[in-house]
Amino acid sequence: MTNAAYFKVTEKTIADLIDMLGQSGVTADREKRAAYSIDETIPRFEREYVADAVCFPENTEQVSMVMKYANEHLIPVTPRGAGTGLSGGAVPSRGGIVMSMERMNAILEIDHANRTLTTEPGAVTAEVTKAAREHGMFYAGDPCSGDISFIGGNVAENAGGNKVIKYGATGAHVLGLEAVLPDGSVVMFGGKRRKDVTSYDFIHLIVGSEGTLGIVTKIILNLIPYPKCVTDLLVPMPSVEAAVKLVPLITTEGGVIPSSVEFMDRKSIRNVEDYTSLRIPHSDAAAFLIIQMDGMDRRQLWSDAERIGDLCVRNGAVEVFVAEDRNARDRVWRIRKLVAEEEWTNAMPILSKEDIVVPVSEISKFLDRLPEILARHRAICNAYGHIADGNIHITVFPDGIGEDENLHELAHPMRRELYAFVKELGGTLSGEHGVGLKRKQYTDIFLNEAQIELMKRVKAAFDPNNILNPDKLVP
């Protein structure tokens, strides 16, 4: 993989791009370039990264033309979805071209016979879900950002979200992908079939590759029958340990695979109350669980909910609130969504947002030791997330840090110690937010030399000139 210097975008480059995409398909305006050069990573990076041009292709042919041109002229290209990422995956670290996929937003087909939905990458995830539901089907990929994220971005990050325990992350639902490679070649991996061992599994190599191997231009998704019934339980627990111990019992003793089990610690709940006029019952409880179950038979679902509710009580639940109708369920999930919303609007600076994963059995150990680690770095946190698959989101706030101190310099040693502990517990760096620009320098904690070398070889095979989303994922 070459480390040769990239060529600069010039006026001639802009003119050539306009020839390919039309006047409205390219912008070199400084303000617009800056807006398309950031994602939701907080705090922002130590230096500003700004693309030299932003392209808005409308079809696969245009994507192919731009990539072929960029490859021949050694211009870096950063693909971008909705910009909702939390790792700097869509930040143009080497300038060059940002390729926004927002105009490729059509849902192309819903195939009832094969139970598939085919879409372009710029479709908003919630619109994909809505389109499937209007045809009586269910797209089970459910990132928490679904109302604003693009399905292409979900594929690039292998987005997880609330329903992974039952339905799997985004990659579990991808049957086929059309992608443009860095040299402009257009390839189709997979299709509407559900079995294929004819070659390597390129689909699931592309999924989660953070746009470093190819630009996805078409996605074929698996659909399932829409669950007719849904019930949510809101369960305050007396301790984090009790909450963690309860989670595997839902399946092993309760005999149910829930569609979601979400966790919120006391600080998260208190922050929501401070942020809103909402008053949450038993907000002094150490932890809260949201347990969602779905199915096709209302009587069976109610029986399951009653059994799981009894199980919660036997294992120390302060109370079990049952939300069966849509309005009640929306109120329960509003609490969970407000946790993240409060963080974005809180005036308190954020030192770091983390996305670690540990085995479920190790969550209590991790959360017990977390305050001790953070205290050494003058920090505190709140914790919440997808407890049933071990994916905990931690928002770290500075505690007693002066206004003149550099948050980035303070975050680095904190992350090193935190990640080393995560590794010790058998965990990993990121569950769904991705490595991106933010975490790449820490991958050596989790990957050995052989793994890193293999990643470099894969990247070089797809992208020998290293023009596609450089500085992301691959150490």
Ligand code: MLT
Given for the second form:
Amino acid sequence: MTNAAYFKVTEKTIADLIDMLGQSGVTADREKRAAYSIDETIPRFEREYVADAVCFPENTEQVSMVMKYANEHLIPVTPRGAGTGLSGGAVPSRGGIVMSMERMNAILEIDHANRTLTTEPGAVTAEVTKAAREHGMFYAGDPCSGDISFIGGNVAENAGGNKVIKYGATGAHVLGLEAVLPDGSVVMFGGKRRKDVTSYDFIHLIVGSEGTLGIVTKIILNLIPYPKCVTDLLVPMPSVEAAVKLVPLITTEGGVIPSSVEFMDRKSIRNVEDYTSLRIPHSDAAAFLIIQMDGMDRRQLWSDAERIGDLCVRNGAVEVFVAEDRNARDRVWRIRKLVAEEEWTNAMPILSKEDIVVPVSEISKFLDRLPEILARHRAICNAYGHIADGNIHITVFPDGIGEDENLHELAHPMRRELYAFVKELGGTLSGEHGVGLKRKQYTDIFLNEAQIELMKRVKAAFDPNNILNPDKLVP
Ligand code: MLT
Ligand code: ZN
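Please give the corresponding structure for the form predicted together with D-malate (MLT), as opposed to the form predicted alone shown earlier.
Zooming out: every chain and molecule, the one shown earlier first.
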């Protein structure tokens, strides 16, 4: 979907925005505009996109005023959370206005009777979790970037992370959303209720729509009782195949729905060791699993952990490390979090960072064939991620590619071949990082013409002028 008729942001536009938001609510400073125009996509986009203005609304009314104005003046608007996205969802590919939600960061209410938390979109995810915890309740969303991401960004991307297997992705926790539509009108979808078939399920259309349909200004989240006891098992496995085979057995034989099952291959573990002073026991094992269980009853959890530990050993585990207290558990998760952190800080060139999903039964086939596919494109990779969801992150590195070759051009045919294989396995393009700007050109591999047409019609119904986050998600 294109719109050639955008208007440029002029001095008059900036003055009009200042009228709406006040002097401190708008900036046209070059450095600030550049800083608010990037996210954490690796590698960065081939060219730099910079917004013409950044605005900082403080309430729904201001969001509405800016959207109405932008719609009337045909100026593109890109909503932005904390900028932790991994697919360019918050990158203003057409310039125009970036709308930062950082000032709308209040956690508005915790309602015990209804077990809900109502928040503005700019609240940091970890603050939402903490606020719920202080009231003895649990917000179960747990994206890896949760210490800095905004809850509104999690909603926009339907962020997944580490606890999806038991608790679901962000959308599973959303009961209600207030949103400003591209023409400035304000709508409330859902509310403090757990049933509603009065209309289409707009909540879950907005969740994961990458800010292309509306700007979320208020979120009502479902809370559950805080699980008092948590245990993590760190399990080195002799082969990737044995690790993958174990995953469904945790539930089918072990009788437990774990709160997390995370995977790291040997190369991921080695990268962490090379990068830090950390020494990980059995780091020569082919694969590592982190299996987390939580519950209310310590004895029950001990017995579950013992049973799952035995199951791991019977299925070839090299060893089972049990982490019960907070420090031990933090050490286990530090290893997992360092895998992604290392990629950020290490200067190694990265060809592509992928977020594919395949059915759990196909993971071994996928990982087996991967080296052969990548070799054809002179690349190698490490693999890690949310194995119980079938969501494997692979970070692809150039191998034998000359310094003068264009990595972006080389990544393209590699991705197409990789995705065709993922599709063949019944998988999909992205599980949690999003389509954004980065993957839009590949959605045709996974969606048929009728689906693409439907997406375009939905987008046009919400945003006929295509001013809200153009170039993202919708082919
Ligand atoms: C992860 O699972 O570590 C993240 O989704 C990937 C990342 O932040 O790079
Ligand atoms: Zn992830």
